[in-house]
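The data below hold one chain only, encoded as structure tokens and taken in the form predicted alone.
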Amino acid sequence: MNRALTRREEEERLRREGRLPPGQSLTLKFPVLHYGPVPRYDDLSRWTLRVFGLVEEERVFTYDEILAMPRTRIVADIHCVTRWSMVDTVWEGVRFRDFLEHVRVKPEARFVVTHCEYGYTTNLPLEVMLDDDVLLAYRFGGKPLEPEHGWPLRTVVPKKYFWKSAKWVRGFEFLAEDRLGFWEQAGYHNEADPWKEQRFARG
């Protein structure tokens, strides 16, 4: 019978397989990190998701409309700028690119700012948001998202440090020019590539 690997042995295996970025440590529990308190939603019939900026027509989606869109399941490794990583996490929701089937984005739009509760924002190029594994997620590990992890809706962008995967999403703004989000304005790296250790902007 093969013994179970220790966490350090598992980390070494993942590094050999090219799955653990430099400077990261493996965690088996999902840490809770966010800006501001956890919002409460007592009536999801009043929840909305606004799409605005460089679109042909501004739109407001209800939660039921999001749930009615085709559901996608992804398995992804995620990496936090605070140096923890989780592997083989399972998410379900709507691919961002499938969501955009319901939005007419203008050709000049090249960036997306995600707007969340309490004024939190984060920014990414539109081409990044169109990757196959970028979700508007409402389920994690086969269950509905827990409130502290972003319920009722969050983004999941596995190829970037996890602050780019925003909790409690309420809107998407499409722009021709980039505009820094909350942590990006505070000195975090705008590109946030875990494999390049792009944690903080260089002065």
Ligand SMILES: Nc1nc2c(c(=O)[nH]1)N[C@H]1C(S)=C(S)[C@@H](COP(=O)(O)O)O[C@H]1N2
Contents of the next structure:
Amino acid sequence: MNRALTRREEEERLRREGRLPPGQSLTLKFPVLHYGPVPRYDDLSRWTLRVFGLVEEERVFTYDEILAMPRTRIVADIHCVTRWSMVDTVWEGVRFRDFLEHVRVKPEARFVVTHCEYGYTTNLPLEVMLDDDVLLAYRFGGKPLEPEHGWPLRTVVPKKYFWKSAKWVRGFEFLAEDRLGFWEQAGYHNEADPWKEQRFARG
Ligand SMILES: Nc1nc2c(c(=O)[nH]1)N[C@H]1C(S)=C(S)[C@@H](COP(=O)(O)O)O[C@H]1N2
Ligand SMILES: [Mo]
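Taking the form predicted alone as the starting point, write out the structure of the form predicted together with the ligand.
Up next: the whole complex, starting with the chain shown before.
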């Protein structure tokens, strides 16, 4: 059987089931998309995750501390603003909500900016980040996350276009007022709901 035909049939099935947001098509192979180089980590003992902004106490987590937190597995469909979607992707890691058990966030904090290697940022309301399916992921498809997909740690926020899922995460900043991230400043939609086709802020 022809693989392209299989993909198209699968796409049609998903469309009928209402699982493909408007303007999206199915991909079977996981694309790699980012701005800038892929960071290398030769020594994860030097890796840190910094939590700052509106927290009672700034904290720096080690990779081992992240690995010691309760592990959650999610199966999710992901949607990129460049119009590909992938279905039934399997991620493992720590729920952002469970991670926050270790952080005392101040009551006035309402937004989270995720900070990544080389200055990539993306912003979301704290409420969105507290959803059941928002993960700090270190495994994909039953294997350690590949470097180009965000190893050693990325966020996965399946309900938003995929630029809100940050690779090579190094920090979370809590804010009272919203502050636009990298693509949001470049004109991407701040809310990024694929079902509402919130791709760009203007246009
Ligand atoms: N640190 C970082 N994270 C990032 C990006 C980036 O440039 N840097 N690009 C985003 C965009 S636009 C997309 S579509 C997804 C792509 O993730 P993937 O390469 O695992 O498919 O990563 C997002 N996270
Ligand atoms: Mo993207």
